[in-house]
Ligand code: M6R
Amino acid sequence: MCGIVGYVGPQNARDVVLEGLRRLEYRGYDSAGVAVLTGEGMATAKRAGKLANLEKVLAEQPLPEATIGIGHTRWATHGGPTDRNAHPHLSADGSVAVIHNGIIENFAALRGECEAAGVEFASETDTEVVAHLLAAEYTRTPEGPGRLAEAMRAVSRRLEGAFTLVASHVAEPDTLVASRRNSPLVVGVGDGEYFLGSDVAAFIAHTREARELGQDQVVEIDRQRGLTVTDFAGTPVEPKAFTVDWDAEAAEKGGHDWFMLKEIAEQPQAIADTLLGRLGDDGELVLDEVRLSDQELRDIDKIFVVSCGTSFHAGLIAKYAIEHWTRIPVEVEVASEFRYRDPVLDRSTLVVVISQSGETMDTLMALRHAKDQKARVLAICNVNGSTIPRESDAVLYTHAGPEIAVASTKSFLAQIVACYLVGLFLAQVRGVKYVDEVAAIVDELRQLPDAVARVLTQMEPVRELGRSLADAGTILFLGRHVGFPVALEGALKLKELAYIHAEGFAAGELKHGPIAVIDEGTPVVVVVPSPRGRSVLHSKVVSNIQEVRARGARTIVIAEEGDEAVVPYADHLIRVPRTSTLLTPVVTTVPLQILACEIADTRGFDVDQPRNLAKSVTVE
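Kindly supply the structure of this chain on its own, in the form predicted in complex with the named molecule.
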């Protein structure tokens, strides 16, 4: 959602904060703003639009040198993406500057209270209320060390909703305070300097030593007193230390035009790293980090997979694999719907939550609901130390590395692979698959990085095709079995990047209505299952290709090498290496990512930061 940066230390705060914002811009790009605190007072600059707009202003009117600074990049919720609504927000007397990620749900009542006291608001945001409350609370708080933190605790106790807040006060030129509930915040610890960030990317260029903050905690960083963390009541808390396991280079484009292209290219590595250390030599899976006992795993009688967007599509693929391998019923649901329909959950239900960021609010709320109902929760997550794995009973990290482009690519493939691992591990522990059967599939998993690398070497025709589709009005995606979620993912990628209407369908469902939209020349992408193994499925899809072609569709067929049956019906044929049916999404997704990226690029759009979106959605 929004990106938050804070800095206290000897470097010029303005530069450190701006650099942090550059790395966090993928979290939101409706506006950007910075405030620095000097002995002379507070200086701020903010602008609607991308960070580049703010940088232009700062190039003409630089902020003064300072050792304390905060910065914000916004994904708008309350109030449009204007200069006025850009953060930081100041209190009416100018003493306090605040930046915020999240939504203050009771802001209307609090705003009414401030207005009744004579405060005039300068913006339409929910955030501004915090600046006024904090300024008022500060005057009521006894003087002495920790005064701003004490005021922040008092204000935080009154807030409802989700928030990460960072604030500074003109009377405390050496101090920043921050507070968090349901929204991410990490602290970077350097040599005589401290950083605050929505995620570690904000400070990775300076330090890899970090501290995790828990729910409902306030942190004070002070040039003299250092780092102090308490809960909202003021009880000291020891924050959990961790070392970031990637470096600044991992968050650079590395010669690619777009982060998305770099991340697509990194997919073989992301898969290999996600498998690393988890496949034993004897073919057994070793998932020590799944902190559920064998007995707990044996007691599971139902699985829910809950997630959003691309992660939801990974969940749909998981269903096919987990049910097939374990014979445990699996339901897959979008997180935003899950808790509102009162799902039947108990101690023997396993809820698998999938999230790249580990911060998606819909998924977090679903997780909490599942835990309230006594279900066991296993998180599949890419960001170490984020909220979702922290609150889950067990976690299986995907090791895809930092994903900066808003559209998920490498994290998706890593999630699918992690889901396979969960399914096979359950089958192994429950004894429903023989060791050699698990070993055979494990062996195939080991081949996946090479298979994806091979797909990547054959993408020039796909790029060419993408350029020819740039003016398409609508594109349909069809698939059956595990090809169906791949079709959904292909359509999502196209919509979010190229702003072209696209829909994914179960290929067999088309004839029940949607086939009516097919017209002369409508591009239809068909994900074809392997002709080996489940050949009935294959022949049905070949029939579906013929059906759409008979109605004028321009068919774009993704089929495995050696599948000759599709050749007569394919206007464009994209080949992928042979893999067993359940594993095919790992290879068939790749051309669809490239296609969407190329179409968006040809249409002149920002591939990494599509309009209206943010990388991590921390509101419900």
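Positions refer to the first chain, counted from 1. As the structure is a computational prediction, the values presented were derived from the model and not from experiment. Whichever C-alpha set is largest while still superposing within 1.5 Å between the two forms counts as the rigid core. What changes on going to the form predicted on its own:
- The rigid-core alignment places the CA of residue 204 2 Å or more apart between these two forms.
- Residue 30 is among the residues whose C-alpha shifts by 2 Å or more between these two forms once the rigid core is aligned.
- Comparing the two forms between these two forms, the rotation angle of the smaller rigid part against the larger comes to 99°.
Could you switch over to the form predicted on its own, since the one displayed so far is the form predicted in complex with the named molecule?
The text that comes after this line covers the one chain and nothing more.
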């Protein structure tokens, strides 16, 4: 997720673009850059780090005044957060400037094509490929109105993956073009001026009139000809008009009351982006970075998954999937305890570390201990170029985009999906699963964004339930198999957001102590396994529901669509779509996120910044 701004109009483009970038910095703060187009040519400035770094440079070395410009705040995917990887990217002759949000899956093949033609690349990004392709295509496109837009359509047809692209060309100083596939782009329409943005926050200070770009569409904004939208084939399209009724602060949150709610709503996209580009041309699964040979991975005879907090719960889910698919024993450890208990590690041990930020100190220290013991380390991380990925032997990035709310939501679901991918990758390398078997499970994973989106459309009863539970003193969560880590995560979310005593238990442990705390009216949330895959577990959990209900509990049951056995015992029933057993945490977690958020909001607490907590724990 990156922030994109474009402007064509009478104002100083640099100032308009920088203002838009400030409002979009929550979408990416690894680096920032701007480009303005004047009669003299293209002028650019970009810097790694937060937007303030770029603003300092521009204060000392201002760009020339111009009335057309583009800007970008980056969340790094391909290539670390450095000056040279910052956007905009230029073509070799400097004629084209491009900014990009998304992931171009086939960039490696396209880069090879460009290099074969003699192009020298200045960055490690997938985006730079587009600048070179667009410059080459422009020279082949007949002169006349709409030339840059036609070149953009031709290039867009060749790209695979998710992208929003905005480009300018020195030969067309009155024109911006943009292209969209599987990545957001909106157009702001003002009085004699136009804006482009990743979302409406980019231009809310200037206009509330907007146009929504559809899938596989190209927009051309020309100072004389105005706004033109076509599909990738060149067929004219009438964009959907809408009026933004949010203020500037709400616009940054996508109209939601809290960043957490916005990030919950972004979970389908976060899952989809995490899955992008994972199958190579040969059909085999690929990670982002692997500095281990296939033989080294085949030699692995034990796996530790090491992480903290919510990431630890993702690790618990990983254990079920990795052991099932690879038949390698897996242990899951809290990072803060890992090195102090002197675990047995050697060259045949793989340590999988999970960290949203890549800077979690306990996890980093566990990683370094594992390396000291000669173990191999594979990182699952959301921040490209952070310390943990840099010090690991292999990396899989979750591509969830920046997460502003302290409580992790979209990062958690992306981590779960990443854990599945790691398990499948190991199974593939070790020959436990064939390519077609891996591809079949990846296809199932690709259905999860739609499943999560369905869950999100059915959450109003959960919000009502949350409001009714705001005065609860204790809430218990029960689950079995992969539902147990989901129960732990649900309890954690409630504790950190609403400051209510909450505990998650393995449902089979109920009669070994926890049932003693059940009292009249005690809310008990039960994550029910599918009756299809593990019917024995299902019947046991239904028995657990009956047991707590008989003791006065208020039962809140999360069950898949079509499960009628739970209906007589559920005071509140929350339905989720059917999925394969191992994949169910991705859909069953979502109602628990909404529930915790609604309870906290009803109790009057700051959902995005709960007390005593920080987004990234960088001390032991």
